[in-house]
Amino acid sequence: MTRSVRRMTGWIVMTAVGLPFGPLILWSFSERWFFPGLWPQAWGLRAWTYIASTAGMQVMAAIGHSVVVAAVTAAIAVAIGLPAGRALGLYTFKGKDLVSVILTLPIIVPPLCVAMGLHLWFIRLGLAETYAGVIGVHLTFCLPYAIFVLWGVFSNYNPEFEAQARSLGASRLAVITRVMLPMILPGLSVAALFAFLLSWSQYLSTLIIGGGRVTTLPVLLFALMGSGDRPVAAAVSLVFVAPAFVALLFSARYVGTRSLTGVH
């Protein structure tokens, strides 16, 4: 594929991805936009000024809460998914198919059923309406994806590199930090991105477990959409989808140039 064709393909993909967000951009910079006008009757920065002002501190706080919850969820998902994915990818054992089915259940079961079922347990454990509870319910959705990604990574991983390092006198820690982790870093990054974005976009589970006390950006966004202030809701929506675009660019530039196991 020539460079011009690749460039054209990239522009087509970017246009197809960004086109649905065109109306959101127009709404976020509008002051008045009434039907049947195709364009806003008045333009302005009120929505963005509101987000950056003292009055918009609730929006900034919600963004902070979402970043913290998603980052912690992603870190825990990767920390658990790494040994689990290695075991599933490198070894064959009894019950492996059962483990696969169990990991699939939180993905195929409707999120409302999962959140409502866990809510009763979290109330008894004192985790309802807490950040720990929200992170816990997010893990039920994010952890299976992280494990499946790392499972695929280790299915194509060659452990003989570790054996060679050990034969040369490398310690167990050196094998992990200087052999395994550099080789699986692209796949590890994909697993972390999946977990972060899934946690970032959780609304229903956050609302049920958080009980309205843990206000993340999706929870606030749905409230703004119901308020009728479309410019502010559109601006917050653009902030909400920004991490997805950053992750897309990161994966295209960093991960897309190499295999998930780091082998060129």
The other form holds:
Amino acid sequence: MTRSVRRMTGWIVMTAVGLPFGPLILWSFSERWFFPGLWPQAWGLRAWTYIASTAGMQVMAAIGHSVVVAAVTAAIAVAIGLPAGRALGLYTFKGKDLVSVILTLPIIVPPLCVAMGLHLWFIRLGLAETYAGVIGVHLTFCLPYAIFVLWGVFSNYNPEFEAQARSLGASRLAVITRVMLPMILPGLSVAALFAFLLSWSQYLSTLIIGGGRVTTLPVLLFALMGSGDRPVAAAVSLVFVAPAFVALLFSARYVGTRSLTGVH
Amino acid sequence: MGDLRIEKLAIDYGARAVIQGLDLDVHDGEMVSLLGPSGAGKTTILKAVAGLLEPSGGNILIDGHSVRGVPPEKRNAVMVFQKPLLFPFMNVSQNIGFGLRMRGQAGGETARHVDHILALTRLEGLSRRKVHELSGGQQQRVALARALVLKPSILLLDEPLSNLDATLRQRMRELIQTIQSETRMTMLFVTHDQSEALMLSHRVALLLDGRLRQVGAPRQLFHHPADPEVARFFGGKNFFQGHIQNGMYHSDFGVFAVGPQDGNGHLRTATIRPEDIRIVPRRAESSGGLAGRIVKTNFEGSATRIVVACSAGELVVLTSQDGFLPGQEVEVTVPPDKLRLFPDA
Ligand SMILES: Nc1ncnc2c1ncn2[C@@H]1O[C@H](COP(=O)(O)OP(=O)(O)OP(=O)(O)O)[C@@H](O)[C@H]1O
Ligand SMILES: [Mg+2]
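Next, give the form predicted together with the partner chain, keeping in mind that what was shown is the form predicted alone.
All chains and molecules follow, beginning with the one already shown.
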């Protein structure tokens, strides 16, 4: 790609990503903004002061819940996805195609169905309206993604590195911590990031399984939107996308496409 | 001390037996080449010695002790793979120091050993380089250094030069030879390249179809192959069928005086190396050789390979003279003293 083409692609991507954010930012700083106006009629910090002070505790608590749920979900997804992706990427075994079909199911089937279906089970298991239940339902979406990413990573992974390390004196454990993990770190980060963001943005499943008791940021966001206060909803939305934005910048900078193909 | 003994080794992948009843001794300070065509099972044998693969039978002894059940990291045998396999997240000296760190050696001491090996493998000045900033030859030297620094009883080298170009390969061979004679490290060197094996090693072990066909000094294998297949592996092309009668070998290509032999009247196979056959253009008066016509010539630089059709069959001749042409009438002579008679089949 020539430089000008690359620059143009950059601008297109920036615009596509940035377009929805413009109005959000304007909304969050507006006091009054009626339809025909291209611009808010009155500016102000009301929305931001509201979420910082009046609703501050609520927002902070919701961020806390979201972070905990997303972090635990991502950790579990990676912890299970790593051995699963390794098995799928490195070995051939009977039923491998079946596994890949089963893994795509939660991605294809609408989340509503998955959540509704699981709800009945979770009530019986006492998982409804609990953190564990919410993390459980998030995992049904996050785990397949994590497995798919790590499957790709291990398809391009050369296990001879591990044999070489063993011969050079590394124990089984040292091979995992000193060779495998550093080698797949970029891909592993992507898998964790995907899982985290996917869990972070779950609304419907959280609401159904959490029953309104587990108030993550999206749950609060929808509640605020329902109240019809546009500027506040816009401000909360911006808080909500902040981690995704940071993650996007991080992944563009550090991982790129190389991470998905592993290291040779 | 660095002594390797392989006894009745058998290895199979699933139901397929790759190695059967293999015996091989590598003595202290010796450089032995394990030579064989692709797929013969050379890598498989090295992996078994390194502990990366469980044999299905037989025994492996390192320094006189059986290593059955000993994990690779506890064996005093280090394997260098066909590909350099340098850890991409470490620089050159971190790669070389990897094994020492795994042994829990102190940082200062590790650095000292690494510096010494860097000098030995002519890698000074590259210690801080990232591995992807190295040339193929440099990468291969780092891989070698990473194993050498551990001073193992046995160094197992799996075709470490096969990915290099001809000039670089020659330089690396000389480097390995120098290092071997300086350190007296016991080495088992795997290659499919016969000239590499002949040049580098004290002894050559030829592996064909999962069995060792002949083990011996390079000259012995080259000049006195144990059977026709060994001869073929070393470039043997001319095989005669005949029988012995009172010190004479009666073959389809003529009668040759081979001295007293056992087994009068038995059918025996014989071979002659292409470079041992003499070839001259045919003249009016015969010099007592076999008459033939040139079928094909292949110019190979320092020599020309010529296929000659005689009445008894085709002979391949290698000559340093140039100027022979296809279709030309020639006379070839087989010196009886260069004829190698194989034992009774
Ligand atoms: N993991 C494996 N599973 C099944 N068969 C294998 C496996 N590894 C090797 N083989 C087979 O075992 C035989 C010996 O393989 P090996 O790698 O030891 O050969 P090699 O002599 O090192 O060949 P090359 O010179 O090509 O490296 C080959 O026929 C190969 O197809
Ligand atoms: Mg091999």
